[in-house]
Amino acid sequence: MRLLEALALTITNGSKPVCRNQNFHLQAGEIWGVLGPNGIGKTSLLHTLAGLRKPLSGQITLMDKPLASYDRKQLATQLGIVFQDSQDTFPSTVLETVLMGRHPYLSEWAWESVEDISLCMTALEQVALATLAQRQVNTLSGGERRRLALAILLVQNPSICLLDEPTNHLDLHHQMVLLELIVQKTLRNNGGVVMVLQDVNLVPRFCTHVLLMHNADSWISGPVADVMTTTNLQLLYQHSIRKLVDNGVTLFYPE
């Protein structure tokens, strides 16, 4: 089943464009990667997916609906974003931050239930943050804002989970748990996720398929171990490259 689908897409950043007449598609069971360079438009490319932003042309459709035709509340039970960097717009809690992912399934004017409560204590605890239901968001640290934005998501409860660069502040430990906990879920959910990456080696380890984007003009995309190739990695960083395979486990890296 095509959870997501882009086609003959045409995005612009300014006068910049980040893709031209690009096709793509997201189908459940689907775990997919996307690398490129320094602002090649890897976030544009994720927020028009989101539907964020508009393209210039072509046309986004969710479960073959136009994405255009969603309520943000009906597209929030269905698709959830986590962004490149988090930002505090009002004082709150980490309980009460977190609650924020269970408004799509709450009606007008409806308090969160306690069974809401549960579920995002249950989220917290899954993040390692429990403990600190009750402390002020902006007294966190960025490790602990970002496990915080995947707690949101994870009682948002969406099929379809669209992350940029989710490791970003994150140590290597609850880098590999949060991911791992992101992906089962979904994967559980029969849904689908798009995450932007910065680590190539995180893409053989979590996804089934990548996008490598070279220019608006050149997208290599398909099955992991078809298209991470040391030829199509140097050719997108511009890099000499070496492939390390041990255990099973492959690992590429810098020269």
Given for the second form:
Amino acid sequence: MRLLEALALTITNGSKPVCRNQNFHLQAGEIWGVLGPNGIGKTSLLHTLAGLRKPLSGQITLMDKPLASYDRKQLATQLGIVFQDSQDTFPSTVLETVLMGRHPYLSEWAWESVEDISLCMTALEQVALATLAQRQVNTLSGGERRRLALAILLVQNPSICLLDEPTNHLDLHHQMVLLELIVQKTLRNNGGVVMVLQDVNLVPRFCTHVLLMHNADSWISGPVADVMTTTNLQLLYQHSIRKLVDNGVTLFYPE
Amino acid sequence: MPVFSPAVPVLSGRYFLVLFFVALFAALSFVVALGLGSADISFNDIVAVLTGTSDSLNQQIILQIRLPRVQTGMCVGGMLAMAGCLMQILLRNPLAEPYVLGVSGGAAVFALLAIVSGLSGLWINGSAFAGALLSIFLVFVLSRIGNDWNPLRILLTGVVISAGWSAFISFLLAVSPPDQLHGMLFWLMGDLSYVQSSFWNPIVLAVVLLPSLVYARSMNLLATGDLNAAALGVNVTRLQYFIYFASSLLTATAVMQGGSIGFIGLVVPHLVRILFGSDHRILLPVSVMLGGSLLVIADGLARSLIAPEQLPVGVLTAMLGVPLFLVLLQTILFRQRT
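Compare with the form predicted on its own: the form predicted in complex with its partner chain:
The next block holds the full complex; its first chain is the one shown before.
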């Protein structure tokens, strides 16, 4: 099933073009990695696909209906996004924050039910934050906040997950465990993932497809095996890169 | 962590318990405020008046002088506290308060102009309301030019407009005849001496509070950022418009009657956050009740401290609010460290 499709997409960021007339589609069961140099517009692309900013031109459809025809609440049950960073101006506990992920499922007057709370506690256990449920969010470390953001996504439970550098601030162990968790859950839901990554080596490990944003007019996309070559990566980052295969794992490293 | 936070902070049973006790406290403040003033009236006398078994002098003082003032004070305090909550989420800034966008400045300039032209009573209220509306409209239009509407742009536009009004106020004070200065200063500091009972106050409060309670969970999300709120299903633009006009209406109505009473709108929301947490379903109604309580107690003291002279209530709200807030803030910081 076609989950998310962008046709003839043109996005600009200020006066700078992010992409011109590009196509992108996400099918059920696909895990996409998005790679590109700093400032190329990976975040702008993700926000546009989430319906949070308008493209200059082009068509975006979610499950064969125009993205703009969904209301925000309905959309939030289908599509979730984890932002690059979070802000907290006012005090709030970890549990209260996770409960925000249930907002799209509750009517305006409704209170969170006992089920909502137990769902949230399960998600906190999955990201290893259950013992901190009553802590204030502003006392958490960068990595713990990241895990909190992923816990919100887990309780929001959308079929399409858009992740903006999900492994930021995470230690090596949590990078592996949490990406695996999100990927497995998405596959069980028959959904799809698009994630912007900085670490090229996470792509062969977790992704089925990859999009290389070289510049506004040339995107290279396709299955990981076809696209993740040293030639393509060297072109992308303008840096010479070597490849290493060890124990069935492919690693790229800069020279 | 909030002082009275149980293990699961969001279940509605606890919510109604909190509301019940805060309402009890507000009712108590109401009665205490009726007892404060230059004439010495005991608690028993008040009960006697309210139950209709009192002599005529006490009855007259309570029902005709103090009751309208306490009623209005309760509503004005509630409006300011709620407007403060709303402004703080709209601008996503803990320093925001009802006057930050210049609503009180606009009201003050027009009220002072009315005083200078020799008008009095309701004319001053009317021009203050007109000034407040003008300022609200100016900030709205100026921060809407182009198509984006972000907190920083509203804040900067409001702060600059506010500074403009301040200069105008200073100018008016400098050129006004000395015999009018006393009244002008009282107006600027916030004063409830001339208020009358109005059935509009509870209506305005209800008209804003009820839809706000429907939006309360969305407001919790908005407090974490526009994008985050939108991603989790909030219609952000609609909510921002609502908050802008709701808080403006509250502030304009409050300022029109009591002048620029400071501190309530800034401190009460933070006080409530410290005590009961940041969930707007609790924050909004509790702020309304505590804001009203704090204002009527402060106004009671303003009437009685140097009786028969009266102080502007704005002086008392700060004198009460500053130590109260600082003590609570220290308690919280101490709790977090241990």
